[in-house]
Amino acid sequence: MTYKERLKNVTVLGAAGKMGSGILLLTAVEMTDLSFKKENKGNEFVLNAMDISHKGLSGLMEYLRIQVRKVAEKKTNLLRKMYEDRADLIENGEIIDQYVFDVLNTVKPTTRMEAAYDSTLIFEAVSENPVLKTKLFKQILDNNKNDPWFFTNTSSVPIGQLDKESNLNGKILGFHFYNPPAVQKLVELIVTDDTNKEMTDFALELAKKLRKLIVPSNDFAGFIGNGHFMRDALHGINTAEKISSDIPFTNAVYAMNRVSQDFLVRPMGIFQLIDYVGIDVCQYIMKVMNPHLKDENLHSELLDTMIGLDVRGGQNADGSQKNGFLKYEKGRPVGVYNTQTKQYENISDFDAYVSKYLSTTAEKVPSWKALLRDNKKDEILDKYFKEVEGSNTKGAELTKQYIARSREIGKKLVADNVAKNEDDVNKVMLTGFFHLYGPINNYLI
C-alpha cells in the first residue's frame, strides 16, 4: 500500500482533545493537499474525527476552521497553483475560503467507533490509560478488514505492552507529538523489534511531510520526554518540600518555580509546567511508568494531596490555564495554593521575601525570551552559569543542585538504553520543551 493509499481513510481517536485536535489539523491539511495532486484527482480522502463528546466535536470544527485559515493565509501562492483550474476563484480571499471548505469537507466528525472500521491508519490520542487504549485497538482490529496500522500518541505506555495486549502483531508504533502538535516540531518515534518495517518507513515519510523532527526512543515506559520530565518534576517538588522547613510552604513552591524558570533560564517554572500538563496527568503518568522501573519509585505524596483536594491544573476548553499549584490571571501566576488553608496566597505578598531568601535580583539573570533568538546565546549562558558556579547564595545552590540532577537524569536515560545517545536527550528537551540548552551540556556546571 502506497503512502497515498494509506492516507485515503484515516481515523483520529480522541480528536476533540488537546492533542487529538492538533493531530487532526495536521492530518487534514496533508490529506487535502494530497487530494489536489494530479495523480490523485477523483480519489476520495476521508478523515474521521472520532470523540465521545458531541460538544467537543462541535468546538473542534470551529478550531479547525480558524486554524486552517491561518495555514491557508501562509501559502496563498501554493494555493493559487492548486486551484489553477478554477476560473471562478480570482481573489486570494476566495481561494482561501475554498481551501478552508475543502479541508473541513475532508473531516467527518463522529461519536461512533464504526467509522474506524474502514480506515487503514488509526491515530490514537485518548487518555494515558493502557486499558482504554487496548480496548479500542481490539475493537477496531476485530471489525476492520483493511489491515489498519495504529499510531499511538502515548507519552508513557510501552508500545510492546500495547502491541501484545491488543494482539496487533507489530502493527503499532509510538508517534508521540508534543503539545501543541500543530506548533511543536518534535515527534518521538518508538518502535519495537516486532514493529512492521513498512510502518516505520511510512512514519518517517509522514513526519517529513508534516515538517517534524523525529527523535527515536527505545521502548521504555515514559520514553525520553517523560522519562526526563517526571524525574525533573519530582526533583522540584521534593526540593520545595525540603526547603519548606526553612520558609513557608507557599514560599517554597514559588521559590522552586523561580529557580527552575528564571535561574535555569527555562520558558516555564516546574510547578507551572506541572499545572500546564495537569497535576492528575503527571500523577497518572508516574503510575504508568512505575511498574516498569526496577531501581526507583516515581511518586509524590504532594501530587496525591493536591488531587485529593481536587486541585488538578490543566486547560479550560478555550485553552486558558486552570489553577493548580499556582493561580493564574491572564496566563500569569499570581498566587500559590496553600494545602493547609485550601486557599491561594498572593505572590505579591512574599515575592520580595523569596528574592531575599534566594539572594538574587532579576537583573542578574538572563531572560529565556530574550535569549531565544540571540546569536550570542551560548556565550551569555556560559558566562552566566560560570557566575552561578562561583556563587554560594541559596539561589545558586538550588540552581546547581537542579542542573546536576537534570544532567544525572539525562545520562541515566542513555545508560538505561531509553535514549540511543546523549544528543537525542538534548534534542528532546531543546525541541519538545523549548529549553535553551540540553541537560547534558559541556558548558554547564
Given for the second form:
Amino acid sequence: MTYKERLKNVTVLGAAGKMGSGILLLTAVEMTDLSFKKENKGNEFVLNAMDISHKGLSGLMEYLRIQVRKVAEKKTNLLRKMYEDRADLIENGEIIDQYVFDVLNTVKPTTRMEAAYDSTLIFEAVSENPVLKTKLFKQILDNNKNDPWFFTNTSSVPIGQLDKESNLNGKILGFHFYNPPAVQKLVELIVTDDTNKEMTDFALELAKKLRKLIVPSNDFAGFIGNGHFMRDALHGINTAEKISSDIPFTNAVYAMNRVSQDFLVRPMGIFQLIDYVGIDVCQYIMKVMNPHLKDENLHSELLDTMIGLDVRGGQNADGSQKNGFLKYEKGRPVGVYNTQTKQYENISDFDAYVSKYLSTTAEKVPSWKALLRDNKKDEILDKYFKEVEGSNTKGAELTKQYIARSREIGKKLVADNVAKNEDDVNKVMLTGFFHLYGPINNYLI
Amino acid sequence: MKKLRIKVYMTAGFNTISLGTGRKEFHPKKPRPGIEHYIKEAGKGTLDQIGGGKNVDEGVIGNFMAARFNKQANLPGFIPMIDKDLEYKPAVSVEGACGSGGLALVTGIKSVLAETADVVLTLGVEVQNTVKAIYGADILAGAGWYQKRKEGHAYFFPGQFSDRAGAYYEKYDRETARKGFATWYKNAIENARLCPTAQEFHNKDGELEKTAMVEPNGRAFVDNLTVFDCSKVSDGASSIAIVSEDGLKKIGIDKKDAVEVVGWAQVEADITKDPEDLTELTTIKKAVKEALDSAGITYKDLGTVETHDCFTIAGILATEAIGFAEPGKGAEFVSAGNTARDGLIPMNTTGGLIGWGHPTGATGVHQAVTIWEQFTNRAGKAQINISKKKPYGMTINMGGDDKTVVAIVYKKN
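For comparison with the form predicted on its own, would you give the structure of this protein in the form predicted together with the partner chain?
Now the full complex is given, and it begins with the chain already shown.
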C-alpha cells in the first residue's frame, strides 16, 4: 500500500482532546493537500474525527476552522496554484475560504467507533490509560478488514506492552507529538523489534510531510520526553518541599517555579508546566512509568494530595489555563495554592520576600523570550551561568542543583538505553519543550 | 500643457502619524482609530493654520479603497465633519489607486485655476490595518486590472514589482541592483528616524544595509524582493491647502510660508495593457517630462524630489525616469549616495513610502506636505539645505503599476 493509499481513510481516536485536535489538524491538511495532486484527483480522502464527546467535537470543528485559516493564510500563493483550475476563485479571500471548506470537508466528526472499521491508519490520542487503549485497539482489529496500522500518541505506555496486550503483531508504533502538535517540531518515534519496517518508513515520510523532526526513542516507559520531564518535575516538587522548612510552603512553590523558569531560562516554571500538562496527567504518567523503573520511585505525595483536593490544572476548552498549583489570570500566575487552607495566596504578597530569600534581582537574568531569537544566545547563556557559578546566593545554589539534576536525568536516559545518544536527549528538550539549551551541557560543572 | 494662467500655492500642510507595524503605538489586536479620526485630525491640522473652515471654498478628498478597507463610501460627507463651517460647501472624492492623493492635489489645483475657488482644503486618507495583509493584498490588487488578478501572486503588487526587479536583474547586474535597493532602504529608514510622524520613526536597527541585503525567498514571499524592499501597510491622512494669491490674503499667510505650484502633469496609461518595458517606468517618465516642461525647468534645477517608492525598485527606476541616471545606472546612482539627504539630489527626505509609510490614498498629499515643510523650513530634524540655485522640488505619485501618475513641480518662495 502506497503512502497515499494508506492515508485515504484515517481515524483519529480522541480527536477532540488537546493532542488529538492538533494531530487531526495536521493530518487533515496533509490529506487535503494530497487530494489536490493531479494523480489523486477524483480520489476520496476521509478523516474520521472520533471522540466520545459531541460537545468536544463541536469545539474541535471550531478549532479547526480557525487553525486551517491560519495555515491557509501562510501558504496562499501555493493555494492559488492548487486552485488554478477554478475560474470562480480569484481573490486570496475566496481561495482561503474554499480551502478551509475543503479541509473541514475531509474531516468527519463522529462519536461512533464504527467509523474506524474502514480505516487503514489509526491515530490514537485517548487518555494515558493502557487498559482503554488496549480495549479500543482490539475492538478495531476485530472489526476492521483493512489490516490497519496503529500510531499511538502515548507519552508513557511502552509500545511493546500495547502491542502484546492488543495482539497487534507489530502493527503499532509510537508517534508522540508534543503539545501543541501544530506548533512543536518534535515527534518521538518509538518502534519495537516487532514493528513492521514498511510502517516505520511510512512514519518517517509522514513526519517529513508534516515538517516534524523525528527523534527515535527506545521503548521504555515515558520515553525520552517524559523520562526527563517527570523526573525534573519531581526534583522541583521535592526541592520545594525541602525548602518549605525555611519558608512557607506557598513561598517555596513560588520560589522553585521562579528558579526553574527565570534562573534556568526556561519558557515556564516547573509548577506552571505541571499545571499546563495537568496535575492528574502527571500523576497518571508517573503511575504508568513507575512499575517499569527498577532503582527509583517516581511518585509524589504532593501530587496525590492535590488530586485528593480536586485541584487538577489542565486547560479549559478554549485553551486557557485552569488553576492548579498556581492560580492564573490572563495566563499569568498570580497565586499559589495552600494545601492546608485550601486557598490561593497572592504572589504579590510574598514576591519581594521570595526575591530576598533567593537573593537575586531579575535584571541580571536573561529572558527566555529575548534569547529565543538572539543569535548570540549561547554566548549570553555561557556568561550568565558563569556568573551563577560564582554566586553563593540561595537562588544560585538551587539553580546549580537543578542544572546538575537535569543533566543527571539526561545522562541516565542514555545510560538506561532509552535514548540512543546525548544529542537525542537534548534535541527532545530543545524541540519538544522549547528549552534554549539541552540538559546535557557544560554549564555549572 | 498651457502655461498656468494664475498663480497657485500650497500651504498649511499637516500629517497624522503613519500607523502600522513599526510604530510603538501599533498593536494588531488592539482597537485603533477609524477613518473618521484620521480625516478629522488631518483636516483640522490644516484648518487651524488657515483660520478655520469659514475660509475654505471647497474640499477634495483622495482615497483608494475605503469602500473595502472600511466599508465606507461617500467620503465627501466627512469633510463637513471636520468643521461645521464646511457644511453645505462643495466637496468631492477622487480615486486613482495609490495615486489618489496626487489626483486630489490636481483636482484642487484645477479648481483654483478655474477660479471657482480660492482656498481648497485637500486631503488624502487611507486606513488599511482593518484586515490582515493577505486580504489587504486583494484590496490593493484593485489598482491593477481585475482580469489579471487570477494569474497574479497572492501578494499581487509585490509580485508585479518583483517581476520588474527580476527583469532589471537580468538586463543589468543583480548584485549592483540589490546594493542599490539596500541603500535606498537605508536612506528611507534614516530619514524616517528624523520625522516623528513616520512609521519607521522608532526603527532602531543598527545594520540597515545588512538587513536589506537578505536574500529574497520566493517560497515565503516573492522571487526578487524581500519585505524590506516594500512599503508597509499604513493608516494615515495628510492635508494641505491649495490656494490662489487672493486665497493667501484671505487666510493671512505670507508667500514665504507657502510653496508655489509652477508646473504639473497628470498622465494616464492603459490599465489593460502590460508594461512594454519592465525595466522602465514609462508613464512616470512622460509625466515628469511634461511637468518639468510646463514649469520651464529641467531635472537639474530640482533641489529635492519626493517619489513614489512603494518598492525599492520603483525608487531606483524613478531616478532613471526623471533623468538623474542613465537606464540601468539608477542602482549605482543611489548606492553612490546621490539620493541621500546630503547627496546631489535628496529624495524622500522624511522616509518616503518605505520609511514614512504608505497610507495609499494619502501618499500623494503627504509628498506635497513634505516639499512644503522643506521649502518653508518646517521639517524639524529632517530639514535639508535647499540651495538657492536649485529652488524647485517635485512630487511623483503613482497609482497601480505605472498607470495613474501625477507629477507636480513646486518653487520655494
